[in-house]
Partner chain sequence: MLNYLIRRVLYAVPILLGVNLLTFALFFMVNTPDDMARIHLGAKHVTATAIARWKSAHGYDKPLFINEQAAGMGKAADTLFVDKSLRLFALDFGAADDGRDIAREIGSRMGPSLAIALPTFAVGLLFYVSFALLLVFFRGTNLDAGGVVLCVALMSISGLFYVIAGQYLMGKLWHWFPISGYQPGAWQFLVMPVLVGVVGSIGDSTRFYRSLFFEEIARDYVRTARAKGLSELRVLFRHVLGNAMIPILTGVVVVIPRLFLGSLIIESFFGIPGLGSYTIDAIQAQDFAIVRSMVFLGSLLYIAGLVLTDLSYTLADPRVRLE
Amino acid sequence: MKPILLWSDALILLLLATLAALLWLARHNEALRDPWRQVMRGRVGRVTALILSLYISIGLLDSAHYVERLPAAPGQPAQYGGEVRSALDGLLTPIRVSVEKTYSAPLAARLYAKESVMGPDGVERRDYPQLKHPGAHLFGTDKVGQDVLYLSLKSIRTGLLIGSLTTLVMLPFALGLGIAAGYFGGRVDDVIQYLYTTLNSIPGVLLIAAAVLVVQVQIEAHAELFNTAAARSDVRLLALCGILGVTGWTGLARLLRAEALKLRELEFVLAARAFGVGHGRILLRHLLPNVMHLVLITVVLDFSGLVLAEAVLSYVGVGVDPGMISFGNMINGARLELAREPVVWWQLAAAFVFMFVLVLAANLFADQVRDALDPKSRGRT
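Just the chain, alone, in the form predicted alone, possible?
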């Protein structure tokens, strides 16, 4: 096999390196180490951390991409296939290759729809055909016979990328502009307020849809730059993260502006200004640490909203690439299934369960971290 590094894989590696540096810093800093110890002491913190670690591990396995080497005659140069797979695909090979003809219910032994079947007596009749892999599909199969559990696990990486990368794009705008507006006031505040008020006046879905369609046209016009379908889908995913980040920072910026307006009038900030401390040092040393608990809980709520937003955008056709496996594409594929008789419910149910567990665990874990970091919280000892 030959390793393949997509742009999103490189960003994930950079994010992991940053996270490792922060963990090292927290381990050698008593002020940072104590709050995290408090989080892990509670049962809710431990359980939610375990769930999030499991999701992240699945996402990381799905980010180790490669292409398989094709059989070649002796002496011939090595050639590789065009299908990009991941380490998760390798681990899930049994359910990935267990493809049926069409729908089958969870743990079923027969297809969900009747077909013309030749009986042992040579008479053709309408019946439910036997599955190739009876009882092997925990969550059933979709319209083309793919295992729904496999699709759900593959969708985790897309959801995590949408939530985390979009948040990283959004944070610099929200932190920089929100705190600056509240601290400096005057014309700086007026300009920043005008900027995010104007941005909020544009319907979000229309703005995102227009930007995504522009990016899609550019990708199709320069198809020679992408040697695989996975690379093309990856660029569209990163573009969607950037668009959501640039358009989604206004809510947090407005909250931070209000908090900065309050903090700049407190005694420790006034004393720092009276002693001639520079604005940059006041912003970094006094204001930023005192708004981090608000940033944390808002970012996690935005993360949850972004995971759900991907599902909505894919449903209306302006989300990730249709060929990329995601919760949104699963829900979009299940749209017409709900109108069938009998109803095919398990694909929608699987996407809902996996998204619900991820969002709930992230919100509960953020509550525990917020209580540990916020000095005014009752959970702080």
Given for the second form:
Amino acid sequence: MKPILLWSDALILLLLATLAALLWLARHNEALRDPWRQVMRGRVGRVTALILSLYISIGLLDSAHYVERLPAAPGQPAQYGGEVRSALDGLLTPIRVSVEKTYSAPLAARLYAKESVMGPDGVERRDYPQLKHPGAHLFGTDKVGQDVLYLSLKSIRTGLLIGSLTTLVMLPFALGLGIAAGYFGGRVDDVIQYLYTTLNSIPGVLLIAAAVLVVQVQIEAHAELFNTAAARSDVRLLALCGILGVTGWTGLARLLRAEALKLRELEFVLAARAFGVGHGRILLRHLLPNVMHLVLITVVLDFSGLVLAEAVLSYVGVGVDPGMISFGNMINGARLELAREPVVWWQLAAAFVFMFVLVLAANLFADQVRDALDPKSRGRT
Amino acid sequence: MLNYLIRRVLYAVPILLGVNLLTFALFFMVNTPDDMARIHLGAKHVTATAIARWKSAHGYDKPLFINEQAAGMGKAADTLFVDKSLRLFALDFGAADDGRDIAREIGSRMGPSLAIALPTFAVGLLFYVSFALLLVFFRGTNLDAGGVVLCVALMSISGLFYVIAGQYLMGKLWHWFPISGYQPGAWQFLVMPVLVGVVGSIGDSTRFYRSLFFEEIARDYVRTARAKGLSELRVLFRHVLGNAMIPILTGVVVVIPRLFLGSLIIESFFGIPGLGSYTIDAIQAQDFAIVRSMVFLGSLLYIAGLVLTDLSYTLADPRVRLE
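Complement to the form predicted alone: the form predicted in complex with its partner chain:
Complete assembly follows, chain above in first position.
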């Protein structure tokens, strides 16, 4: 077994390290700890936090990648398989390898489609053949016989990645440009406003589609750089996060600009200016901490939107790689099967339910965070 | 007023120019015309002559910004940037990769798009605002709390689910409406897309309007209106709704011109021959000429929406003067 670090895995590690560092810094700060304690005091906050951490653990397990060592003759150099697996794949081996021929209903014992089977009396007739693993598929199997539960669990990482890495890309733009526009005003403000009006004026899906099409062509042109299928779809996923981030910073930037516009006239900023504190220090020490609540609220609120956006973008054809397991691709692959008789509903249902639980938990959690952090909504509900 | 309009139109030029430069950079500099030719020719037929032939057939065989070979004005005019990008300002969209005129396609597909988008917009707005006012009317009761929970649940459901479930239930199971298709003047084809479109954003929109009205009812004029004995309904519908008009218009008017572009998902699922399905087909066929035209058209309509928003303020609030 040899560990493999995909680019997205590296970014996840970076994200975790940043979070850990922030927590370490904030561990003795009562003003920072108090709102979180408030979130965790309520039942809704606790339950949604539990659900989210379940999803996150599955996503993290699915981010520890490795390639299997092939059995080799003694004395020969070690050979590795071409397929990149994750710790989650390892844990789910029983349902991952129990592949059927095609669709089968949840917990069914027989296949969905009729075939010629040999009866006990030796006569061949059309019937539903026995599954190789009857009753083993909690959510049934998909068109090529893969277990739907396995697919759903694998989709979680894709959804979480899009939700979190996009934020990572978007934050520097939104923070830097938004605060700078509000604080400096004048020319700087004009240029930044022009930038985000221009970006905003392009219909969102079209801008993303345009950028993804370009990235797709570039990946195809440099196919030799990405040797495994996993690396290829990984790059495409990262590109998608990058594009969503570069096009998605305008909303938060606008909020931050308005807030910085207000803050720069307040006494503590004026006092800092009077003492001769430089712009950089004022931005970093006086403005940034005072807009952090807005940033946090927006980030948590945006997360659920991004998870939902993945499905739509994959349907349009500009989402993640078609070969990557994601909620969008699961829905896309099964949406026409409702026209069949009998209806193939389990794959759609599983994708929608897994996504619904994640997004609902994220939305409810976001509301709790907002109530705890936003001075305006404090004590209102 | 006229001065204001002229200034706004002039302000639109640099934005459209920016959009133009951005798409030009994406589609011609990051992605060269050679890349484009390679995609369309397919991996098997890529030879230098085939690429050159494809480029000249589709008008891509010119330099990007400066044409050294041309004389005089042609140095700047006979280039890809002028040919493919600046022409958009004259609404000259050129031809798609299949040779069809994009402007004509847009003209003929606008109707079906509007037939879906306009009713969806109108019915939706009416429904969301009334529903939000209803929740505000019952604020503090279980009805309001239940309504909010319902909204959060509805907005956590993927938009694709509404379309798929709607088609399955209303089309296949109950046979109320045809599953997909379009015929000019036939209302049966319109009901389901409109219904699905309206239901799809109940969650988001109602919550948005509810929080907007909540901010409004905390103000002094509401207390005054109640104190002089007006009924709660009258307070809500006349005073609160009237005063919340500015933030409502801010969010609503800007999207009206964009209704022309239709909805990608709805149109493609329901087989509506509008601009949304045109765009989605172009994306899937990697027809960059159409995508570029739609980007330009989209930002043009967005800027029109911004101007309309400002104009609508003067109608909603007599204090607003555009100078």
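The shown structure was predicted, so the numbers you read here are calculated from the model rather than taken from an experiment. Note that the rigid core is defined as the largest set of C-alphas that superpose within 1.5 Å between two forms. Positions refer to the first chain, counted from 1.
- Once both forms are fitted on their core, the CA shift for F139 between the two forms remains under 2 Å.
- The two forms, fitted on the rigid core, differ between the two forms by 2 Å or more at the CA of L288.
- After superposing the rigid core, the Cα of T298 is displaced by 2 Å or more between the two forms.
- Taking the core as the reference frame, the CA atom of Y194 shifts 3.4 angstrom between the two forms.
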